[in-house]
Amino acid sequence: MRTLNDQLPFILRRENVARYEDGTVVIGDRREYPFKQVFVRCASVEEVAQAIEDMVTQGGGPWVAAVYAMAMAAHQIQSKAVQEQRDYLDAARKRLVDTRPTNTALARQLARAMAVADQALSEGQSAEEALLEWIESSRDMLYDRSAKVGRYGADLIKDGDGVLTMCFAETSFLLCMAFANEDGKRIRVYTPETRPYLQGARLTAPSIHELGIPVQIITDNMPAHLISQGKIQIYFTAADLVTLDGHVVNKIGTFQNAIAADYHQIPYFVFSLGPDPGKPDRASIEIEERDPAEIRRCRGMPTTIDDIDAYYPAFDITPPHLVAGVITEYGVLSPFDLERFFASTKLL
């Protein structure tokens, strides 16, 4: 019997995102995919943090690598006094949080990991074992929730639709595509290449191709033109962050596609497990600004001279009036109703 993991392309199968092996953290190297299927082995928290910052993994991958790093840290200092272990783990948590200032899901998962470790230490138990048990349970739950979200997304797709996405929308989006395909819906996916790391070309397109679904790579400046030609009927992305008032933070380029979609009356739907209760509005968002040198190159090759200035905000913000709905495990919600819904159901 095929499991949910079996339905996913190589890059999203849980053992290929990140895993804990012999006291180290093994991370799937998305920088090399699809040309190579290789892994980076990290033996310290700093090595994991550096791997996240260096884009070895991105999207949903960093939180998995980071919480395994917490388990590794717990293993490395298990012979120390309890308070010393707590201090070390909290320092590790802070270092890992700093790797992704915009995607607050990482910070929230690390806070949960710290609470698990604290509880284990207070009961005289192994923090490493408690963390590993919690991580596997959390990952099981996340894949199940992603499947629910993907199912709601698939039901929004009509036979013959052209689907636009942006960057690498991860598990919910890929399951959405797989479910729509299994439903017999003929779809074609258009994925912008996503400069400067080319996640759309290297991660999204090969993953969709692996599922047996027609896919075309386009450049980042083509979506409005394709929409105007009638090639696209629906726009899907993931979200690195959704605020309580419905602002969507995602890979840079998402916003401009949402404007084009809205102009042509194409609905834009966002996959999300829910808003961040600590981010009430646009003003609370911190946009990560990466080294400008990264956009003077593409896969190691210079695209201009080093003396020319550059600017690289890694994410942009799409306002709620451009969002047709936020697809959650509870259904498709209005971006304007997120706070009320999650508060009334005691999910915040």
Second form
2 protein chains.
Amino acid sequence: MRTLNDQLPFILRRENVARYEDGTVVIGDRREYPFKQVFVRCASVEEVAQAIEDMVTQGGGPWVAAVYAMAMAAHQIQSKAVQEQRDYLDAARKRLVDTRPTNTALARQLARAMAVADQALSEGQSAEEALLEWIESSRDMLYDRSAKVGRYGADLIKDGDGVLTMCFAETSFLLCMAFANEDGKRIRVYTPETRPYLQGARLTAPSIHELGIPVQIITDNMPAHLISQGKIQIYFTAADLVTLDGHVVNKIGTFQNAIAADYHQIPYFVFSLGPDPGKPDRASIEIEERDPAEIRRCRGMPTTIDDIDAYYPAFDITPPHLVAGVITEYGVLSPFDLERFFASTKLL
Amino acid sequence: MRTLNDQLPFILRRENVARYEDGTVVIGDRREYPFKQVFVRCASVEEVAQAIEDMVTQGGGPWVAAVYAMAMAAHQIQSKAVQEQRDYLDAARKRLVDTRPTNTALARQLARAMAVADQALSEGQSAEEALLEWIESSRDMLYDRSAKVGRYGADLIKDGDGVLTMCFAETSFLLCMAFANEDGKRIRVYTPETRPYLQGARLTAPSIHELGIPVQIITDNMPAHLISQGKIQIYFTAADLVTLDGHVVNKIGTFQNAIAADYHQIPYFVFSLGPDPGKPDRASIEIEERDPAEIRRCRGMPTTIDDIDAYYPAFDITPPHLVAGVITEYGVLSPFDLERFFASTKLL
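Output the structure of the form predicted in complex with another copy of the chain; the preceding block shows the form predicted alone.
Expanding to the full complex; the earlier chain stays at the top.
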């Protein structure tokens, strides 16, 4: 039987995102994709943290790598006293949280992992085994939720639509495209390359191409022009974070595409599993700034001389009035109704 | 005495844009700048045309290289009969016009060059000498006009302003920045890198830096975010073409920055020597599409695999309602009043 995993392009298949193997965490190296299909093997929490910071993985990858790092840490400390194990795991959790200040989903998953380990230790069980069991069921659930989200997204697409995206919107988006294609809708996808890391050119475009759907890469300065030409009818992205009041934090560039879409009356939809209950509003968002030197390079090639200063905010914030809907596993929600919806259904 | 030329950064000094030397056209190679200061020497019209097509020079460079190519052609054909010289020069003109379909200023300058050559030939004079004299006086006049435009621009800037630009807005913009700086206004400039050719990162940022003005490069997906952060108060670009009804054609990305500026109530000003009288409106604009393979490279480095399709419109069109003013040598004009202004003053 063809599973959901089989429907996904290479880079999103579970085993290629990250896996726990021989007491190490093996992470699919998205920096090398699509030029090479290689993996980074990490033998310590610090190595996993470094790998996340070095952008070996991104999007939905870091939390998977991080929780496997927790399982690896549990394994490495298993012979010690329970309190020592707890302290060690909590230090590991903190180190891993620090790798990504903007994407709070990582911190929340690590808090859940810590609770799973605590529970196992308090019951005299193996924290490693409890973590691995929890990780696999979490991943199953996440793929199922992404499929629901992808299904709602596919239903928003009309035959003949041009689709704009930004960065690499991961499983929900790729399943959305796969479902729309299976439904017989003829779609074309435009992926801005997404400087400086080129996730659009390197990850999204090859993944869409792998699904057999027509795709063209463009540079990040082109979306508004393509919309004005009538090439684009719908804009989808993932979100690194959605606040309770409907602000969308995502890869830098998402916001200016949303402004351009709004200007041309094109709807912008966001894939999200739900808002972060700890993030009420715009003021609560911390935007990660990365090393400006990364702006002066493109896959290692200098784009200017090193004397020139640069600025690198990694994310931007799209306000709710530019968002046509937040596509969740419960349907397409108004960004203005997220807090009530998730509070009333006790889902947060 | 310090001349206007001395105030300009390296790449914009007359001798470094293009020059006529030993019967050849020597063109400053903007593809290699700022990594190397090198020149391409062309011994035929075809070599100059190829150099323009290969992006050796851009912005205000192509017309200079092209009219020197006309002088070189006049030299090479000077021993022939007058009609043969005319035919040869007209064929050269056509070949050079074809190098840039969007920037009609090149075609207009070449038409003027042809008229100068025709006049000289009809009077039994050397077309080469007449062309060289006309080119030098045209360049003098152009620098003077750019200085006037730069002066009007500088007066629009307030102390402490953050300035956004796009691509490489050439002499008018650089003089504008130099004048504002000399006036004691503390300014900061943000230059989007301008993919795929990186004119912002390679040409604009080093030129601003050379003037001693603080400058930061950003990627092309960042302008809206910086505006939302309050870092930018004014947006300036050059224009490859302005239509009589005030549409601005400029490097791809100009339009989406203008939308983002408008969304945040930041004014957008365009440097221009005036509209093209042969271009009444948007429908009359031809947008040059370049080889999609160029999108899959960044300074030669692949950004994705060659299987992936790409799309490369080189320019976009900003409608007049997004333009706060067109800065000409006659002052800051409304984009809606260009046709009347230039017709009434018989300046077109």
